[in-house]
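The chain below stands alone, shown as structure tokens; this is the form predicted alone.
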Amino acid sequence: MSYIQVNNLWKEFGQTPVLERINADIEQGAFVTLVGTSGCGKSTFLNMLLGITQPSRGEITLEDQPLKAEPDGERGIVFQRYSVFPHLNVRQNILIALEFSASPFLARLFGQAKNEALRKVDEIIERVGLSHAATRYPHELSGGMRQRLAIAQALIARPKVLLLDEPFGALDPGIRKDMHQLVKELWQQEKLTVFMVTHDLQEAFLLGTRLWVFDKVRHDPDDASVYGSRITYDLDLSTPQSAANADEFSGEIEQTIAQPVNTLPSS
């Protein structure tokens, strides 16, 4: 049985479609990178797990539930830019979360409940390595450590489902390799189904255990807003044969991501 499914998917924004008869089954602890041109709805697609934005046709279930139209604690997502508060050190950043989520309102906790949150706050403190940092301010801290936070915030409320946005598009290339060998980790000791937005083919490669390439399939030469993205490549990458043999491949999906969305060719 299929942990996600995709069924008929359409968004559209007006009367324009941004993502068309998008179908799929994703199953549970799989890594998926998406990519594709700017513009294609990989973001789109994201919001719409993550429950922000609501499909126009269609449905996405997990485990075989239909998905909830808002966030909750079954999703947590990761921006490229860092959604912290910086009036809160880390400890404090990571701490609201678990108080939002249990008590709306007030987003306070008191007594035992708030040593229990704590507790679990500097154990995933630890877990993304900023002990060291965790009475610093956001403006304190380097770009890598602001992603690290970000994360901890993320999965502090143990989500089944980890969106991530392009999250280490803005890092220096040996911050951006550090920081995929901790979602590596934290994706096999959480046991997450992730789902990974990037333009960085050679990213989506390393990461995922099954590439996404959006693209459109069908095209109006007078008008490229008629028609919406589909899923055109959907690649195995679980083992080392299989994405040997998905590499085949990446030449065609390079070219494809690096052509604009508006200047497509009629086909």
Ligand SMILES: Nc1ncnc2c1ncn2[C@@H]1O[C@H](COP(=O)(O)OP(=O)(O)OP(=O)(O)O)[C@@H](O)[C@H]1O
Second form
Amino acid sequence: MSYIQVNNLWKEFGQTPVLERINADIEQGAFVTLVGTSGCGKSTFLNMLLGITQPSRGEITLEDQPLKAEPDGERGIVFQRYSVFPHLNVRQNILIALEFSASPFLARLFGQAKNEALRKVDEIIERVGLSHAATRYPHELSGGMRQRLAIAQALIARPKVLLLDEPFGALDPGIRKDMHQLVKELWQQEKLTVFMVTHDLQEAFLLGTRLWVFDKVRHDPDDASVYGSRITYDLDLSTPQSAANADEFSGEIEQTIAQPVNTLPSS
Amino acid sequence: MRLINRQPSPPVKLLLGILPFVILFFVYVGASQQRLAENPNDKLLPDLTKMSTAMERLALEPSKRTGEYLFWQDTGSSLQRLALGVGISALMGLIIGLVNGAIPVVRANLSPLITAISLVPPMAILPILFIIFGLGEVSKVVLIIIGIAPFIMRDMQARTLEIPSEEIIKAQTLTANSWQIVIRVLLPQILPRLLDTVRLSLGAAWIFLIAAEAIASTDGLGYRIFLVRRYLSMDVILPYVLWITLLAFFIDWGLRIISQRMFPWYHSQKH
Ligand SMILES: Nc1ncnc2c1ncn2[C@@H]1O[C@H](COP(=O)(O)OP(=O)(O)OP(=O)(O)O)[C@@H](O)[C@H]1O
Ligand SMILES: [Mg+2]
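Previous: the form predicted alone; requested now: the form predicted in complex with the named molecule:
Below is the entire complex, every chain and molecule, led by the chain shown above.
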């Protein structure tokens, strides 16, 4: 059986379907990038993986177990914003992850235990390149540094799956490149399974071992909201050969992404 | 340059800020002199000497009847009632507001009740308080609590709900349980907001304090003002009002400084 399975997944908000009949098998260690026009349901899909949104029909399994209906330590998340705690400095922001799991009642570590935890914290701070800013508060960090912190915080909890919802959407192009490198390195070292939503097709091709495009297959000429999105492209990027083959679709995909979801032409 | 873009330099700003006070002062002194020139026994606008003699008598000489320094006794009693009332309200507001904001089941249970209580005009139930708690200290403190605690609770609930859900989701992915989220994510972020809310509610707290003291008390700033009103003693009333204003100012200022010292991350976030 595959690592993660998506079985006939539907999601409706009230009467409005957003996703319909999503089926997929994801192997361990995959880096899945999700693209699609705004409002097509990418975040909704990620939120179902995370456990904060429940499917209307169908289910997702991780290692053959249905996903828990609330967030837990198996799935880490980095949002575009608000991922870190504003009242804690960089070190405390990461330390708190260890404190949560080690100290159920006080959620604090002391003495020897704390020193040991801090050694781990400083190690990961070093890996994400924040050593020089270890005692700064989030508001004293740049956007890129804040996302580095969010990633470090998610990783120290050792999740099986890492979910990224447009994590670099608010960053400058130059800083994005550094972040791509960082994420790629960490993904390889930690043997994580990653799902990343992005608006940047280049980024999707560059980072992913697998690229999904969400789009509507069926269209109602009068009302665009009658049908939900499905996975219209599922491209294998895991080998240089397959990536080169996939590249020929980039033009079509670029068009799909650029289209506003409500004005799609009827097919 | 447009008027909206013209910034006064620091000394000019200071001067502009002080000016209205100076004008007010001189207008008062002028008006007082004029009235006293017409009628030396006029009580409505006493001059500075009269006020300072009256205050000297209250602050520096022990009262003939009780042997107390009345001004300081009034100040101490009022501040104690205020501190108790506001302190208890803040604690209740923090705990109930935080739990309400954090736990939907509790919120569904308590929120309507708190909203209803906050709509009761506190002054209207003052007689009930006197009947239940007697005319002593308790009913005055309870009036302040009834007056401001529901407001603080509601505000704390709103502030808790304002914390981005991303942070709470993140904490759950870091394996935090509900209790851990409350004490490590929500509580520390709510404390500086509590100080803000307390500062806002102090004005109302003073109103309830003075009202309670005016109606049933044997000391306190509000009691004294209403007592000497019978003798038209403006020479006592005016300095007392000024003193209350000063106290209010310094309490507010002190809370602001405490907040800035304790929660620097909060204040630099707001810019
Ligand atoms: N809680 C909700 N209640 C009702 N409708 C919702 C809810 N969440 C999302 N939607 C709707 O579902 C659709 C998909 O939203 P979603 O956030 O998943 O889009 P997205 O692909 O992430 O878009 P973007 O690229 O702009 O982030 C949108 O039309 C949105 O209005
Ligand atoms: Mg989205």
